[in-house]
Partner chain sequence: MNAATPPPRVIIEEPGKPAQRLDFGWEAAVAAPLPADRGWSTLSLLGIGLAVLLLGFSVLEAGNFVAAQFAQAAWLGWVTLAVAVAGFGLVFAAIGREVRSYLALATVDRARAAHARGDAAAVKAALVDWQARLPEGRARAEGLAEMPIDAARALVEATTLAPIAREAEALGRNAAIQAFAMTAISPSPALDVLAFSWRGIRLVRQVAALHGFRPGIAGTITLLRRVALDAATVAATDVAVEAVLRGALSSRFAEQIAGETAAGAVAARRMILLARAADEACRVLPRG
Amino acid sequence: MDPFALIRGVVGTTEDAARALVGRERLRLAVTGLSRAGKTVFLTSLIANLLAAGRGARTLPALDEAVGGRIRRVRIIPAGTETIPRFDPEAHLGALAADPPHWPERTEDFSTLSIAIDVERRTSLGGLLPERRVTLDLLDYPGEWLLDLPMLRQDYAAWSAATLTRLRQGIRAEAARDFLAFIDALPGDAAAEDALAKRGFTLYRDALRDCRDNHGLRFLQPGRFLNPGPRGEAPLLWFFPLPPTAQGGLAALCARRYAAYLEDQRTAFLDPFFTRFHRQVVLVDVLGALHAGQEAFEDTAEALAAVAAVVSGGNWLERMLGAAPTRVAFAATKADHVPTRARDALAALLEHLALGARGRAEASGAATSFHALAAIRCTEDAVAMLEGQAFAAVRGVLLNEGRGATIYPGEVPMKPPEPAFWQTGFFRMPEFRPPRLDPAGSVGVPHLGMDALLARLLGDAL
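Output only this chain's structure, taking the form predicted together with the partner chain.
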């Protein structure tokens, strides 16, 4: 920990203490999840349902129960002079409620929002004392960027070695064939030619894209290669991993850009948003990983552990300063893709998938929990007749076709499946139309398990 981080930590801790003293706590909630895990939808549903709960609707019964019905008001805190875009739940909700509906676009930039929750105090005289106001700080960002965090602890040589080892294995090697051929053909003393740098970058980026979009892989670095964000593909990105045999000008250029890239991500992303928070939700598309095959499944687990090593694991000093999360909730998202009876299995499977991440969080003293969650419930239980046998399935309306469909999601194993399981081949879950929603979201949105997750995550803080 550098001195500046220490000072920031001390200042942050003092502020937390002062706020707690006057009943104006601030809770920073980190929502982490790889791309397409469901972060944006989660935030939209969380905000809509909390606001509705603040108006007295029983959208989050388990949370209500956990805090003894003391939530009085919930509102969005008006914008100040932030330079960061605001997360826009109304727009997302409007698009989801529209006809035909749209899910949120791929997230390309940060956005933040704070909501104030006024709660009655816990004491028996709570009704007479002023209410406490807990401010919940939320952040949305492109999930791809999350994997830049582990890079901050590696130098270029170490990162290159690790990345290339991974890249030469399994389906990655197939997807990265052109790129691997390119670097293998490069002379070890290649000069610092921008044309070469750019060519390598393009091939590497295309390999990453192929891995993400066609093979369901997630441990793909650097994040901005896949999702360049509002600033586009600046020359800063023109680098790629090189084997240790490369020692010429090109390797030096790549190393310089690597360092500059990380510095940029650190100041824009890690320092402002990920050095200090109090609660964490880890969203995982468990079913998607399962359907994408063994490599994707294991890759997801590895990516989660790598991120958790940076995000959830505080050292003793950070823990003492209250900079590490005290509660971490893991959630298998899109639980409405499986019938009710398979949801416990989904949560159990998540427990295995997130083993590494969980270890990190618990080692730094956080309490962890596992949930199956549908931020927006899009299906109902149904029965599918397959080969003359009845199987529990779900029924929803397909997003693009607008037609009803019954979907049998396959068996959800309670633990990482046997090799034979993977023989069945890949399956891509279709996207569903959200149910009928009120565009103003005045009564929240239908969900599964959001209340239990929030009760567990925030119950003690309210």
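In place of the form predicted together with the partner chain, the structure of the form predicted alone is requested.
A lone chain is what you will see next.
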């Protein structure tokens, strides 16, 4: 009997199975996050700083310390015959090297890139051994699609009930007014007509867009309604939530398409790619949620808890065989938008939002950590005077105006705020211009906390 038969079914190949037993030489890292959290910028910084570290630049000191200074060379592996889009760090660095520099365009599809890292090996007596090569496979996954993961645990009826409950509350109800009026007017025995199905889909999709773009909400499902990817808005997407009183052909059609949608996501992406990653980072714009107000913050918290319960799941056997990430890092992005003394509070707030998921992760064997980081640092600490009092602030160049500004962002709570917090309000955070960078990224990218996160995620493997 093939001793790797059990593992091959989960990990993929005999070669990968052997590595799972004797020490992986290929490490797969999934970079995910709620929408607008900065995944493209994160990956660009990660790649540029690893390449610079391979040339001897001390751009990632915490990672360098974690691996004992053993990283010798880092290079991007040339493209082969892959059918998956390739992440393009050169184009993104080009945007940051422009005059004036600007932020890279958001990614609209999932993409991958592989990096070869040559690591020095030493004997217990200090002698040198042949270098070891670790291949780091990176996956960039659209933030909108991340909210499809919790749907895998729901049937159509349960998803519809939960979605409609949310849609009828708060700012969602106004955004979804036309859609709610449409489904409320439908007879319970509405027929399975594509014209009705497409009309309902269009109204529901438009409501989701309004919630995301105008109200800062993130718990929006399904993800491909907001970002359909390269296949566009195929008939597979022509479904929407219906109340339990809907029992006709239209309800049955929506239920079939819901099931087909999840199966398509599972077979086209989750099974061949997502479930085979060993490490995972989940990015969250916690500051953006705070500034968007109470409903947006609570919505982000609900979305994060739902996602964390999935990505941190899996039992010890799945983790040993490579079918679930063994280390998961949650990161609050844009930490340079608050002064140094507020960044510990930002990480603590993120931990509170995912605390229930973290307990489950630890029970099942996943090592979970929480971080505050800025993949590309574009501010410095400063002091702001408000009504004669000095407050810790940040200073940067405003993106659209091109002038320097000192901003007091308000206080960051260490745990979900009490109701009184929302009465004081936050200043609306401006967009800062990124620093102008070397287009080759030869000296790395200025950041906050990227090295500590990578040390936690990759240090043991390197």
